[in-house]
Structure formats: structure tokens, C-alpha cells
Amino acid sequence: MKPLVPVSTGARIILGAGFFVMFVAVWGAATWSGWVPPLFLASPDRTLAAGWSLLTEFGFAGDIAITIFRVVGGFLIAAAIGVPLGLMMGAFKPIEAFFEPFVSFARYLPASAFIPLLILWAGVGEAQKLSVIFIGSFFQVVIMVALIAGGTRMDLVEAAYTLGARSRGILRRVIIPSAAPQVMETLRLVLGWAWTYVIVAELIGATSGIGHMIMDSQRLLDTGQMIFGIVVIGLIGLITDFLFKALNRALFPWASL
């Protein structure tokens, strides 16, 4: 191995899958040997059996769908407002000076701390859960996109001015294309954080969703169902991660040059 030397696609797949195999093997050894009691950690086969029961008998597919809707809905609202604002803050310093102090203050506020207030204001319906995800994602998107846009190479900006571009053209033809690949990477990371917020939102006052199922399973001391719910979240996150990377490569091929 050499620092920063990339590996082939095949080697990356083998190494990544190898860790999953090793993880499941250690998990199975700890549970099948009796070293960890089933009350505290279900074995892999019991987890799969619990998951199959959830999907075939208890309508867990509906819980998965409603959780995905909440994550995607709150995240898209945050991105639709946060990305343009972040680009404007990065491109125009007066706008940055106006918004940046409050955004920097707000991004340190934990979204979970707003849940009691949001329940009071919006009840326990979908608006409350979407609001938790929005609060948790919006300020992170704004500040990260502003940093990306503000880091645009000045030689590209000066070359555009030399060619007669105006401020609007600089933003549209230089800053946005330069920042777009990194903005997509930022959205990929923030979407992962959004999953943590939705589970927190579903732990309180929810009647559906993966988080609600996990809480019900905790009351029944069914660690198999709890672990299966956690694994489902991880699998969905992994799939969306790959989709974001593929979309980034397809939309912005110049980023790899």
C-alpha cells in the first residue's frame, strides 16, 4: 500500500464486502457461542427471521416507505432553499456578512431539542417530522455550500471578467459549474445526517415509521427486530450513497478531470 494511491474497482468491491463478512462473522460468533445473551443481542439468523416476520406479518414495508418519504421530503425542502442561499452567500460577500452569523449560530443547535416545541406548534403529524429534518439539514447545507462557492478559483473569475461577463454571468457560468460537484457531495453527506434526525423524530409521538417500530420492539425486548430496523436504515443509506455518487459522475464528468 502507498499513500493516496487508488485501488481498482474490483479490489474496492472485494475489500468492502470483506469487512461486511468479517463483521457478521464476529457478530455470529459472539451470539451463537452464547457469550452475549439473546436478550441483549440477537444472532444474525434470528435477526433475519424477525425481519421476515416484520415484512410478511406486520406491514413493515409501509413503515419503511413512510420513513423514506419523511427523509426525502424534509431533505429536499432544506436543499431547495439552502443550496441557492449558500451559493449567494459564497458569491456575494455582503449577503454572507448578513446571514453567516445567524447560520453559524443555528447550525450548532441540535434538531432534537426542537421536538417539544415542534409538537406544540405542529402536533405529532408529518409537519413536525419534516420540520425536524429541515432544521437539522438546512443550516448545514447553507454553510457548507457557502464555503464551497466562496472557494471558487479567482483566476477563473478574472478570466470571465476579461471576456466581458457580468456578475450574474459569473455566478451562472463560473461559480455554479465549479461548485456543483462538491455541492452534490455535500448533499450526499447531509442526507446521511437527515436519517439520524428522522429516527429521533419518530421515537416520539409517531405511530408509523422505522423509528416507531424500533421503539415498539424495545418495549417487547425484541432485539432481533430492533437490529433489523437499524440494518434496513444502513442499507437504504448505502443505496442512496451509491446513487448520489453515480449521479454526480453522470452530471459533472469534468469533476474527475
Second form
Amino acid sequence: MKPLVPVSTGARIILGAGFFVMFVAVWGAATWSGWVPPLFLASPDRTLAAGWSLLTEFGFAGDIAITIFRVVGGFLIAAAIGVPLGLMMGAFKPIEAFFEPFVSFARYLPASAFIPLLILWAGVGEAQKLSVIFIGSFFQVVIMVALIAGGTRMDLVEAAYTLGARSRGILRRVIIPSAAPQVMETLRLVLGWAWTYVIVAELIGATSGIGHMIMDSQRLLDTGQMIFGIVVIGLIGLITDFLFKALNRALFPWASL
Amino acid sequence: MSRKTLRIAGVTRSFPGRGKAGPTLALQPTDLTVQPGEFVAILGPSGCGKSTLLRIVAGLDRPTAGAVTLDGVAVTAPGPDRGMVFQSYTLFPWLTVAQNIRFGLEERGLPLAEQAAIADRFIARTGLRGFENHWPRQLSGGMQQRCALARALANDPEILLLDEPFGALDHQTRELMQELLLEIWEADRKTVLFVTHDIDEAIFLANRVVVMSARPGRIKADVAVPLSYPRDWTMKTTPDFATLKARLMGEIRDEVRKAAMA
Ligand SMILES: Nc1ncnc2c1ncn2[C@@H]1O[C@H](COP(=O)(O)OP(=O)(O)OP(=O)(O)O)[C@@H](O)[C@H]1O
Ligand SMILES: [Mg+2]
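After the form predicted alone, can we look at the form predicted in complex with its partner chain?
Shown next: the complete complex, the earlier chain at its head.
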């Protein structure tokens, strides 16, 4: 192994899959051997069986759908407002000076701590779930996008000026395109965090969703179902991550040459 | 063909100090008048304020005192009438070669067909045919600077400001670029302000060489280059060239030493 030398695609897939196989093998060894009792940890096959019954008998697909809707919905609202605001803050320093201190403060407020308040304000319906995701992602998006936009290469801005661009052109044709790939990367990260908020939101005062199912399974001490729920979240995360990366490569071929 | 006269009158620039350090005087009061169509090379040791002077003419920096005027009109902000090629690579990485060249035309709102025609002409003139749809990352340093030159020229500026555009290139590429620039200048006769460290480059290209002192910069010598155009590389071996080179080397040696000791 040499530092920073890339690996081939084939080797990458084998290595990446290898860890999953190893992980499941260790899990299987620990449970099948009886070393960890099923009360604490279900074996891989029992987890799959629990998952199968969840999907076929208990309408778990609906729970998955509603959770995805909450995450993506709250995340999209946060991005739709947060990205433009962040870009404006990064580009125009008075706007940054106005919002930045508050946003920096607000982003340390834990979204989960708002859940009791939000239940009070918005009940236990979808508005409350979306609000939790929104609070959890919005301030992060704003602060990171502002930082990215503020870091636009000054020499490119100056080159644009000497080519006749004015403020509008600088924002539209330099700051935004130069920030775009990193903004997408930020959104990918924040979407990952949004998943952790939604589960917390569903643990309290929810009647549907993956988090709610996990909560229910705890009451029945069904570790198979709980683990299956967690694995599903991981899989969805893996898929969205993959989609995001593919989208980035398609949208910004210049950035990944 | 340029028509406007550039006047740099008493331009001074000092940068405010930070913390305990006092302000840095980068440029002493500097006067320079450049006639339309002149090719002026600015020669000086590192840190003498060449970039600062060029940036002030471009409108990217403001003088602490003095003024720059173009046909009597004060320069206060950057504009498309003063095109610039920078020392560093400044192509927009998200635009292809052709899109980079069209950047200024698009900003001016020219019809698409006209943009394409102009871009195409400069792609041909800078030898970038076949690379129109490449991203800047896919180009060599020499090609990137040719594209930057095409991008500035496509805007049809009054003045071309070139800040060591070939500074980062290897010797051979550099000589090719000099010939290319010369060819373009001989055809268009645009006013050029060309900053360089390289005496040969200054003589080969310019019809006037301005030597700057070590920091704080001021104009130490203003020398006409008595070589006729069109020029080609054989010029570099003529006695006239050698005489002028010896003279400029004398002028600049002391300054480089002073800059190195400072
Ligand atoms: N933004 C700035 N803030 C403080 N000092 C600066 C700034 N820009 C330039 N200077 C100082 O002004 C002086 C002149 O800088 P300038 O970049 O014009 O030199 P130069 O002649 O172009 O040098 P080089 O040939 O190395 O490019 C330098 O001493 C530099 O430290
Ligand atoms: Mg410089």
C-alpha cells in the first residue's frame, strides 16, 4: 500500500462488500453460537424473517414510505430556503453580518430538544415531524453554504469583473456555479443527519414510521424487528448517498475530472 | 485597433499595516502615459508593485493617491474595456473553453449566433481548435493561458493588461506564446501593458520597456525598443537586441539586488 494511490473499481467493490460479509459473519457467529442470547440480539436469519413478516403482515412498507416522506420533505424545505439564504450571506457581507450570529447560535440548538415544544405547537401530525427535520437541517445548511459561497476564488471573481460582469453576474455566473458542487455535497451530508432527527421524532408521539415501529418492537422485545428497522435506515442512506453522488457526477462533470 | 490614451498620473498605493507592522508602500507616485496601440512592457524585480499598478489600471484596486484616466475619463472600477490576463490560471473551471471565451460576450447580451462566431474566431487565432468543448482542467498550462488571452480579446478591449501571463510556463511554450501574442498584436494594434521579469521577453514583444525600481516601486527608466515589426525569433540574435538587453540588465541588476536584500 502506498499513500493516496487509487484502487481499481473491481478491488473497491470487493473490499467494500468484504467488510459487509465480515460484519454479518461476526454477527452470525455471536448469535448462532448462543454467545449473545436472542433477547438482546437477533441472529441474521431471524432478523430477515422478522423483516419479511413486517413487510408482508404489518404493512412496514407504508412506514418506510411515510418516514422517507418526512425526511425528504423537511430536508427539501430546509434546502429550498437555506441554500439561497446561505448563498446571499456568502456573497454579500452585510447580509452575512445580519444573520450569521443568530444562525451560529441556532445551529447548536438540538432539534430533538424541540420535540416537546413542537408537539405543543403543531400537535403530533406531519407538521411537527417536518418541523423537527427543518430545524435540524436548516441552520446547518445556511451556515455551510454561506461558508462555501464566501470562499469563492477571488481571482475568478476579479477575472469576471474585468470581463464586464457586475454584482448580479458575479453572483449568478461565478459564485453560484463555483459553489454548486460543494453545496450538493453539503446537502448530502445534511440529509444523512436528517435521518437521525426523524427517527427521534418518531420515537415520541408518532403512530407510523420506521421509528415508531422500532419503538413498538421494543415493547414486544423483538430485537429482530428492531434490527431490521435499523438496517432499512442504513440501506436507504446508502441508496440516497449513491444517488446523490451519481447526480453530482452528472451535474458537475468539470469538478470530478 | 485602440484609440484611447491611458494616463497614469501620480498613482501611489500603500497597504495598511497589520498589528504592529506599519503600512507597506508598494508604489511611489508613478506617472506613465501610454499612446493608443503601444505595447509597453513593465520590467521589475519581484515585489516592486507591478501587479499593483496593473490592478489599479484594471480598476480592481484603488490608488491611495493619483488617478488613472482613459481618454480623460477616470478609471474607478473594472470594466470590459480593460481586459486582463492574470499571473495565475483563472479560467472558470465549470465552463468549457468555448464558454469561457464567450463569458464577456454573454455578459454584454450579444445574440447567441454572434457570440459563437466571435468565440470561434478567437479559438482559431489562439490555436485551440479541437479543444472547444474541453474543461480547463483538461488543458495544459500553455493552452489555459491561450484560452485566457482569447477570453480577454473576444471582448474587444481598448487595453490589454497582461500580468506575467507566461510566467508559469516552460521556456519553449513561453516562446511560442510570445510569438502568438506578437502576431495578434501586429494584426490588431491594441494597447498592451505587459508585466514581466524576463528581459528577453520584454524586448522581443514591446516597443517600449519601462523599468521599475525595487519596492517601493517607481519608474526608473523608460526605454524605446528600436526594432521594427513584424518581428520573429531571429531578432533575439541581432546586435541591436543584445545592446538593448545589456542596457536593461544594467538597469535592473541593482534593483534586483536591492529587492533581494530588503
Ligand atoms: N493586498 C495586499 N496587502 C498588503 N500588501 C500587499 C498587498 N498586495 C501587495 N502587497 C505588497 O505590495 C508589494 C507589491 O506587490 P505586487 O504584487 O504589486 O508585486 P509584483 O511586482 O507584482 O511582484 P511579483 O513580480 O512577485 O508578482 C509587495 O511588497 C506586497 O507585499
Ligand atoms: Mg505580480
